[in-house]
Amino acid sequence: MKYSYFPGCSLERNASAYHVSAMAIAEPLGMEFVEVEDWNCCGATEYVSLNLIASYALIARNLAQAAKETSTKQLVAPCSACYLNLKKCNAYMEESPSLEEKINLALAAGGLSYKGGTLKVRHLLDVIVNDVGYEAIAAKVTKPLKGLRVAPYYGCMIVRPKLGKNGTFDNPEYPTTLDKLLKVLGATVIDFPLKAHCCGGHMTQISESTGFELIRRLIKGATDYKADLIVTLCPMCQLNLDAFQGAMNAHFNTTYHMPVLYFTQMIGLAFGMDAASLGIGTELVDARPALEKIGVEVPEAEIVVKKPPKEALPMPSMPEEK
């Protein structure tokens, strides 16, 4: 099974232990996946409300990337607000001819154009449950996850809104692929409501308080129900429940401590690979406490990246306050 690849900027950096882990479970999964060559940002979120046709020029560009890569007319993208970038552009360019033409006028200064639909744009979480399969998972796992409670966490982005002929692939109000597959790894899979109720975005650098509310009452949810901890598949969600969860504490005097991990580390956990290989170590809350219910020891030791990430640029410098 072979994919094109777009692991957008946050899997470059803080969310590399996800792509990491990602690679690391292609292989006894039977997946190949090929990076667009010369990838650039998706715009994240607030850029389409600014400049439409700007935004989805930038989206564009790696839909066009990514067709030129003919073995495969399948995008994935394992990052949400990613997946749903490319997956929005890609359907309004095949629903609307007037914004097809307007991008691929844009698309064309650089040499590229690009035919709404030409790619099936598809989140990670949904190639390996339903190309892959359960049963096929289930026959590698080694190290069953047993005893661990584990609270899904979806986020709000991949499952809806609805778009194109191929639509979503799990229920846009209660999703329960990622529920299924940590099943499937021996889990104990808690009820979660939330699973599916935004994580605050970039919230914690508009309003903090109203950040903080959203990470709390999702760290609550899984605390109450005595979750180990959060599994995601976002890098945004496990963005702000991780580095934002001592702030939150700090903010309203709470002391939880739950670890979030990415679906893919859980994945290669119970493959029986090891946990630094897989990322786990690079979290801000400790998951060691946590995997020791299930044996996993968690080296202090850096994660191995297969490639070195891209160079950042420098941050501007703010001006000084009169």
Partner chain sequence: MSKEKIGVYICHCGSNIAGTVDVAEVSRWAGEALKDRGVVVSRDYKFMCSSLGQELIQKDIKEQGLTRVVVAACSPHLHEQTFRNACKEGGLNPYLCELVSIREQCSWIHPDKAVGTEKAKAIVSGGVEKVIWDEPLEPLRVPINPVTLVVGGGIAGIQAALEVANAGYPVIMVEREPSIGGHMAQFDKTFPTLDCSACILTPRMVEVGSHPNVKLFSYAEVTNVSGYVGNFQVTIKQKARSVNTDLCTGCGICQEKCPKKVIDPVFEAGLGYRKAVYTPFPQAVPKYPVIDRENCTYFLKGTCRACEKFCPTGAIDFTQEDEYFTFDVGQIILATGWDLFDARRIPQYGYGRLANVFTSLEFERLTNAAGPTGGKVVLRDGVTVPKSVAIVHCVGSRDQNYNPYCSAICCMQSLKFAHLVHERTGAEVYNFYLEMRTPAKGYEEFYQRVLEEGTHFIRGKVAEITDAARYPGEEGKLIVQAENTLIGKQMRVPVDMVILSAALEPRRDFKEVARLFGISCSEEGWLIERHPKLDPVATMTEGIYIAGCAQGPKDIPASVAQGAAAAARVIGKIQQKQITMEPIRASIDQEKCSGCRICNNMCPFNAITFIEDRMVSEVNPALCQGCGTCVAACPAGAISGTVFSDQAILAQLDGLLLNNLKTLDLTPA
Second form
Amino acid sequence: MKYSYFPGCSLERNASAYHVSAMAIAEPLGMEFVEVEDWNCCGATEYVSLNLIASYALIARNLAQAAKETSTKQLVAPCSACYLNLKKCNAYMEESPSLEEKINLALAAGGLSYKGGTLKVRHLLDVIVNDVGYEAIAAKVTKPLKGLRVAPYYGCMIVRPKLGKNGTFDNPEYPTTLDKLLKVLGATVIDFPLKAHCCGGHMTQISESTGFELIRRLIKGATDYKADLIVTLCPMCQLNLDAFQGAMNAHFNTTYHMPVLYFTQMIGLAFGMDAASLGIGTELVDARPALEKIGVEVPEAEIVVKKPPKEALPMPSMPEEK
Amino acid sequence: MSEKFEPVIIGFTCNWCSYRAADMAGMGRIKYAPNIRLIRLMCSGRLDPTFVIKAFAGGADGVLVSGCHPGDCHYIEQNYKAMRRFYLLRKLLSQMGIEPGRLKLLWASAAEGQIFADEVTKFTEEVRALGPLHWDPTAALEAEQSIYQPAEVAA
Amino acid sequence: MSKEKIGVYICHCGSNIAGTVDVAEVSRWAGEALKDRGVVVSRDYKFMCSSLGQELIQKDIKEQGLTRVVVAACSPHLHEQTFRNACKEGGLNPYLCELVSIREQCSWIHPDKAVGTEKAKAIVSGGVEKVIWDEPLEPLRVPINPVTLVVGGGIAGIQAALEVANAGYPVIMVEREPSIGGHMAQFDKTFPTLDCSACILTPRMVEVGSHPNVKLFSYAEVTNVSGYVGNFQVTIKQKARSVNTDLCTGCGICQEKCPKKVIDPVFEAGLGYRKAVYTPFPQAVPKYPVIDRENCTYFLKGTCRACEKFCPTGAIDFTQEDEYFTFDVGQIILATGWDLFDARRIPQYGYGRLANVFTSLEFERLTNAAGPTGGKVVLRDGVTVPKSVAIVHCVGSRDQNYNPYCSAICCMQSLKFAHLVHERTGAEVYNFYLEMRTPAKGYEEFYQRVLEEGTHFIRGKVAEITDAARYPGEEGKLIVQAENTLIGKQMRVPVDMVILSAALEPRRDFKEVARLFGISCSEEGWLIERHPKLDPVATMTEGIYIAGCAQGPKDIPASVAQGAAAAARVIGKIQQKQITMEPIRASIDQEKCSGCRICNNMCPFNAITFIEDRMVSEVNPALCQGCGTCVAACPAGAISGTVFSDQAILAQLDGLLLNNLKTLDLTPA
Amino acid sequence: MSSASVSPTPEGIRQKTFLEEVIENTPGDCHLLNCIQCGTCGGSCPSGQDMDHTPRAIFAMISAGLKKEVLKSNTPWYCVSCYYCTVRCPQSVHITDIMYTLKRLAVKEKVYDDSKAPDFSKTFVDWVENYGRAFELGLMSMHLIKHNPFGVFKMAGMGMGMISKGRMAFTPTRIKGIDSLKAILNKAKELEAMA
Ligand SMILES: Cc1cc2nc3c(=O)[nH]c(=O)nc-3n(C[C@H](O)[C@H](O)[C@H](O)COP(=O)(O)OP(=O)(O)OC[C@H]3O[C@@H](n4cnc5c(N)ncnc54)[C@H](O)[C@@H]3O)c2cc1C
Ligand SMILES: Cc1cc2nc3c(=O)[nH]c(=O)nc-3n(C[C@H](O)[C@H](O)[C@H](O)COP(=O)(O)OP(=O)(O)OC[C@H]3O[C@@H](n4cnc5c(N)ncnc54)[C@H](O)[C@@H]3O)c2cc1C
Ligand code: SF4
Ligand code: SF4
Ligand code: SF4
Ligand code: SF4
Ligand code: SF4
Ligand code: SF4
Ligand code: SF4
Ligand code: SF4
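Here we have the form predicted on its own; I need the corresponding form predicted in complex with its partner chain.
Below is the whole assembly, all chains and molecules, this chain first.
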């Protein structure tokens, strides 16, 4: 199967491990990804907080760019926030002719246009479990993740809200596709009650104590359930649970150690790929102790501290202060 | 007052479901387009194709045929017969040069006052968009005679 | 020019019509513009259906020699009979009176007075044209079979059956389960009086079971219904009980000896067990057990037969087969009750996942002295007594995601539970409610009592129930998270047990039942009554009545009242001995009939037969229901229908096409 | 969606209520008029405990016309877009979308007490508008320096970790079609101003 692929800003950098592992498993799973040409940021949850039409136009530019690629009718996003934004814009444009008209007026200024519903927007997990299918995945497993206790974690935006005619591909309250997938990979999957609860999004930037509390709940939950690690499918969730885990521990004076990996990395491991090629080792909370249980060796991460190159563009100016 | 086009719509409703849906809309004080005037039949199966032709010939711009949902007919299955007639009738009408959009079929149960009202308003606007039906009276007469009970419409 | 003398009467209905229709103008217009159509008198009057209004018509019939009457008022479904009777009393054949609706179809839906007035004129004009073609008719009279079928043996059906049987008429009762009793048999106590459910229900069940006028089929279903009011034919399928009821004494030895234990999903709500051969409960009526063939070892594997071996009377009969019986009945009462909402549809409440989340029906079985725990309120482990219990209102009710309606009984049922938990365990009780709905006699007083018992009431719809502890003190508990809306704060209440007051829903097979009996149901699936206020137990289909929760959620007193009301309607009809039916019938003019036989397979009631020797078709008026489909289908125009004849319909069409819209601006803004 | 309560001015001219304003500025039919104050949203909200007012209370305040109090409140800014409220609301109120509307109205009216959250959004948007892509390092450091200078140290470990693992860029990426994107966004803002 061939899909248009929208990596989104996170996968460029902070979640490059997600991107790398997704690409690594694409081939064995028989998927071909064509990256959307010159895509732009989807606006996360920030843009719509300031401008309504502009935020949709921003997203729609990506849809228009993706629709240029005629060999595929499906647009896949691995990031839940991008997925929701693209899906929402696509659905609202299809449902509301007046919104579609306004967006297209804006797009025309950049020489583009898009008709709501032309593309089908899918999440990477949806594509893997529903198009590739559990059986095909099972057939490729050479190194089952036996003995590894994993907490499947979906977060919010992959299953909520229900949009358009088809709603969501999994239950908005208690999704199970990732659970099933991890079972197929041979892992021991805990019935994680917080699996669709919120990681806090950008809350650490707005109110630290609120943001850390949201992270704490999830890390504590997974620890209480004796998980070896949390498996995610969203770069925002991974960032919050992994990168902020240390700061959260400091804030609450706790000592949690809960590694957080992407489901694509787990698939790769079960397919017998080596850890480094899946971007494992770039997580801040060391996953090595957990992965030792299944005999995976993780290479010592190479510490790279680069100076900004000479050609670096200047820092943008801050919005005007009043 | 300006003379402008106001479509006249005749609605054939069955006694058990759609006429009661209209009652229900009334009881619920649901407002809808006033252009429709209803004729009560016992069943949508009672609809004789001639009624529709006569309505158009007599000055109606649109005709609504309404009955119980398929499977819910008070007379077991007569609305299926109405449905068959309806599709044939639409075909015939377009052969006669009448836009098939002037004839509408609506299933409405006794509980669906809101749906009935909404659909009537929608249909009224559709017919308004089609404009007045000017049907040459002689053509109308011919049509009436030609349609009069061809076996396929009856069956 | 019509030779009839027509009287036209325009009703004000107080301000219901006069508010948005200029009735005086309509009346004046009818008198003038329709004069040459035969209108000799046209009046408007405040309330036409009042006795003074009716006298007005009668006086005109006598004094002016009216030959036709048109009343423009409410829907014919409300008052057609009223005005036909008025005309009859006045000496005019009732079928020469037309009631046209300018209320439901005009004044109530069009706020603009000019628009309403013009439309009313068109409607009146249609009525006048039609009435000219009306013919004097005599209503048809058919005998009524006094046998009444009651479907569903819950409290509503039981009440209905007893009323009819006690009035001296035969009743056939069909119950799907092995025993009658319905949901009420599952309860221990009933609100608001906390009567023992079994104590008040069992005597009634026994009375039904032993009544000389009642023939009871349990473990049975109705599979076919044909005919019409007074003369239905019904087919009843008696599922094979595998027990010969002529021999069985109900001693219960078979149940005792049967080695196969299965979860009972019906009577025990999945919380208890029964055997493969069973009666749902000891007081079952009838007392004969049935063998559940899907679970019986003999039927599955071919061995066992323990029941047969131990049965002292040799009543076990593995070879029994389903039997079909056909009966003629005059009228039918449907009292098929309700099903409980499947709480697993709300995953965030954890039912099915979190052991100590219970449904209301499960809790009823927990408190029942004859239930799986002997009436002890304990957790799913069967031993631990809860120290704190949360009761969640409105589970699956009042929620667009599930059921938009209020289930009406669950506030009271939740209060009953709060009381029972207090009484049996002394636990802290938290009721999470949205609104407290206690609108019946003694209900608010019961609420007061539960308040005084120290129940905690938290106003807020529960957001989620989880076992994921967030704070110390939550470990090992179920945490109920909600906003206490009265103080505007989010709360997490750790408890040992949660009870979900799940919605009452229509029976899962409502569609098939509605279709089988030819009646309508609402979008949700509740069976629809003829009129929500004035005819709550009749249906649109003559001779078929509904009672109890089949019509909508309600408590036991209301179910009983409806059962009795339906029975009163049935008895009233039987006592008339004959049923008068609208003379709306098709007839074939044999001169015109070409013998094409197209009509023959048009009729779903097989009312049309082909007379071979004369090569023409004929309608049997006793079978014809007057749908008119054959009338519309006959290519020779040989079939005509009464009341709605071709001429009458076309004349009404002519009248309705009155050209008076052009001067109005109706374009929506 | 026009039957919201209205308070006529002395001259009898119909004034738009705050409730109507919120509804108008939310795409589609947001069902706000149907709120039955059940509190499912407030009960579900992950950051509900830290909000000035629960979402439910905010809706009651909106319908009471307490515009200033609503737009000043931290509630919409504490919304993390988890959509729990939206999928659970028994009346299908589009709560998350309404939170976005309130943010936009608050920015327009500039009435919030704490500018931290709106600034975060602005900084983010600024980057996107100039480069077409988000830039975490710039965004986070700018935001921290401005609003939580001491927090910089707290977060420093995390930032260093990210940098050392190659997970943070020093330079923003600029898309090729940045000019066309700017034209699109300018046109969109123009359209928005007209509405
Ligand atoms: C947890 C709970 C507690 C309650 N407690 C109280 C209380 O304390 N006091 C009170 O007043 N009310 C109470 N109620 C309400 C009460 O249950 C109902 O009012 C009552 O059951 C209605 O009786 P019914 O006869 O209409 O229906 P049901 O009791 O449901 O009886 C219907 C019968 O019809 C049979 N049936 C269904 N379909 C068919 C078919 N197709 N063919 C043949 N048979 C069929 C069923 O097997 C059943 O026996 C409670 C409800 C709940 C959910
Ligand atoms: C303001 C208001 C609005 C309402 N609106 C609605 C509504 O919109 N919909 C709805 O469903 N319900 C409504 N109700 C409820 C409704 O009024 C009652 O359900 C209904 O009136 C009950 O009818 P009834 O026959 O039992 O009693 P009543 O209407 O009180 O009739 C009793 C009759 O008995 C007569 N009478 C009394 N004592 C004697 C005696 N000793 N001897 C002889 N005759 C006697 C009285 O004169 C009276 O005519 C409303 C109630 C109120 C207060
Ligand atoms: S006849 Fe009908 S419309 Fe007239 S007063 Fe009676 S109820 Fe009202
Ligand atoms: S043992 Fe025989 S007689 Fe006794 S209940 Fe069972 S079947 Fe009936
Ligand atoms: S034959 Fe069946 S019903 Fe009889 S005892 Fe054995 S398992 Fe029970
Ligand atoms: S009766 Fe009470 S608990 Fe039941 S649905 Fe109505 S309000 Fe909710
Ligand atoms: S359809 Fe008409 S002509 Fe044909 S058999 Fe029937 S009555 Fe006679
Ligand atoms: S009108 Fe004709 S088709 Fe209808 S029931 Fe009577 S005989 Fe049958
Ligand atoms: S959940 Fe919906 S109905 Fe309930 S308070 Fe919130 S917005 Fe209102
Ligand atoms: S979407 Fe926002 S308001 Fe709604 S529950 Fe989540 S955080 Fe709270």
